[in-house]
Structures are given as structure tokens and as C-alpha cells.
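Below, in C-alpha cells: the form predicted on its own, a single chain.
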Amino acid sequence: MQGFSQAADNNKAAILAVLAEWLPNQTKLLEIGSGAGQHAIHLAAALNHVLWQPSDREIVLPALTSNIDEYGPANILGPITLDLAAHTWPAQTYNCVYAANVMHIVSSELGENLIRRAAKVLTDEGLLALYGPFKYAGDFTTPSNADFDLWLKERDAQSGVRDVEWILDLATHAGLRLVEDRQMPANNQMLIFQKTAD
């Protein structure tokens, strides 16, 4: 598989444990950020009621869409671009929008743009799920998390462990409320949101 990622095949079963419980019927998901694909196809092959439509920024495309075409199983939309940094989003609606370790990866104002324009495409009552570490009033919920943020910040100085509160506070005005707020395994958690109907 090109580009394989370790701790993307270490969490997925974890994961997994958690959409199946909150996607128990036909779904239509959009995953942000799905990199070479591994929870893409992982995933959907478990979740076979789901139509799973993966998405990354076009220089990554290439590696995902081989990776899907030669392991992808039959509910796994053709990759799509999706640039946090750009305005066009997909035209279509979801019932789910999933993002696995994207918030800290990102710049907090593409993190910002991820909440509000998930909310946008996500039918009413559906969910945005969000995976990995998080801080809660400051805090981080371990050292090796404060450890992983210093990292981050050295690599990216605009990356970083991102507050919960300031996610609540932009999933709020985007007009979703947290319904779970699930401890994961290896010092992560998995927020789900849920758009309130109009």
C-alpha cells in the first residue's frame, strides 16, 4: 500500500467500535483528510451499509486512489479533492462527515473552516465525527500528549493539541451539539457532533 501509516492501522479497529454504533443504517459519509486510505477501506469494508466517499488535498490523490482502486471494496466512492484551504466543497449533502486526526494537523483556521463547512453539508441530524488528542480547559489529558504538541509545533508552528472548548464553542455556532465525547485508546478521543434540524 503507498504511503501506509502505522498509527493510522493501529486505531482503526478502535474506531471502528464507534461509527458502527452511531451509523447503524444506510449512511452517506465524507471523510476529510483520508490520507492513503487505510481507514477508508478498513472501515467501509466493516460498515458495508455505508457509501463511503474518502477525500484529501490533490497531491496526496494519486497514492489514495491507487490505493483504493486496488483495495477499496465496492462501497468506496472515487477519491475526491478536498482542500480545507479552499471554498468548494462537495455540492452534495452527508450524514456523516469523519475526520481522523486532522484537527491537530492543521492550522487552527482550517480547523475552523473544517466545523463550519461540515455543518453545511451534513442533513439534518447528522453527525461530524472527530478523532485524536485533545485539551480540556488547557490541559493536556497526558504528558506524551503535551510531548506530541511541542512536536507538531516544531514541525508546524500553526499545528498543535487543540482545546475542546474552542471546538464546542465553533461546532456551537455552526449550529451542531456534542453528543459524545468517547476516550480512546493511545491518549485520544472521539468527539460526535450532531446538526440540530433548522
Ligand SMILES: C[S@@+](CC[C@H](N)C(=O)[O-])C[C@H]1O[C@@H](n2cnc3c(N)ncnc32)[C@H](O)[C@@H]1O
Given for the second form:
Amino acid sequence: MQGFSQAADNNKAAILAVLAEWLPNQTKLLEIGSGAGQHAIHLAAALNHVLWQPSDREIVLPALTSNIDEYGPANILGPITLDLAAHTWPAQTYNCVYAANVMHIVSSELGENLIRRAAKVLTDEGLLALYGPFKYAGDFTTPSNADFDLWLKERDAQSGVRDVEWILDLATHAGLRLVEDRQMPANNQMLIFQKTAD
Ligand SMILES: C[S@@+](CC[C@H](N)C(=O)[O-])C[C@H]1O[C@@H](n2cnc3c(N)ncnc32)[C@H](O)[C@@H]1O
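Alternative state: the form predicted in complex with this ligand, after the form predicted on its own:
Once more the chain from above appears, this time first in line as the rest of the complex follows.
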């Protein structure tokens, strides 16, 4: 597999357990920032009632597409370009938008884009699932997440572990309500939001 990530491999089983609970029925899912496609391949294979649409920036597409072609099950669609900076979102609706380890990588402006645009493409009662490290009222959940935040910012000053309260505020304004905040292994959280009917 091109671009294999040990971290993505380590957390895929725990993520599957949560998504399996929240996505029991036929689901059209859009993944943002699929990376090498490890989650897409594993999760779609286990959740064969989910039609999984991977996406990422243009530069990532060749490796992502090659991995999906080689290892993906039949219910994964060909990856599409979706750049949070370029507003290249598909003109379709989805029952779930899933983004793992993206909110702390992209700038806060692009994180806002993710939440606002996700809310627009979700069907009524559709779910936004955000996985990764988060902080609460400015406090890191662990010293290692504080170190990780410093490391991220040294690499790119616009990156950083985000406050759940900031995300909650954006989500509320976008018509999404928090339905679960689950603690995950390795100091991560899964935040699940549901779109409220207009
Ligand atoms: C840390 S990786 C996470 C990959 C995968 N989701 C995982 O959990 O292993 C962050 C991902 O965000 C993507 N990303 C960065 N900037 C982006 C942007 N402007 N629009 C969409 N995705 C972006 C990167 O290409 C990368 O695949």
C-alpha cells in the first residue's frame, strides 16, 4: 500500500466499532481527507451496507486511487478531489460525512469550511463524524496531546489541536447538534453531530 500509516492502522478497529453503531442502515458516506485510504478500505469492507466515497486534495489522489483500486471492496467509489480550500464539494447529499485526523491538520478557516459544507451536503438527520485529538476549554486531554500540538505548529503554524467548544459553536450555527463525544484509544475522541431538520 502506498503511504501506509501505522497510526491509521492502529485506530481503525476502534473507529469501526463506533461507526458500526451509528451507521446500522444503508448509508451514503463522504470521507474528507482520506489520505492513503486505509480507513476507507477497512471500514467499507466491514460495513458493506455503506457506500463509501473517499476524497482528498488533488496531490493525494494518485496514491489514494491506486490503493483503493488494489485493495478496496466493491462498495468504495473511486476517490474524488475535495479540497477544503477550493470548495470542490460534490453536488449530492450524503447520510454521513466522516473526517479523521483532519481538523488539527488544516487551518481553522478550512476546519470551518469542513463543518459548514458538511452540514450542507448532509441529509436531514445525517451525521458528521469527526475523529482525532481535541481539547476542552483550552485544556489538552493529556500532556502528550499538548506536545503533539507544539509539534504540529512547528511544522505548520496554521495546524493545531482544536477546542471542542469552538467546533460545537460552528456546528450549532450550521444546524448540527452533538449526539456523542466518545473517548477513543490513544488520546483521541470521536465527535458525532446530527443534522437537525430545517
Ligand atoms: C493526518 S492525515 C489523515 C489521513 C486519514 N484520514 C487518517 O486518519 O489516517 C490528514 C489528511 O488531511 C488532508 N488534507 C490536508 N489539507 C486538506 C485540504 N485543504 N482539503 C482536504 N483535505 C486536506 C491530507 O491530504 C491528509 O490526507
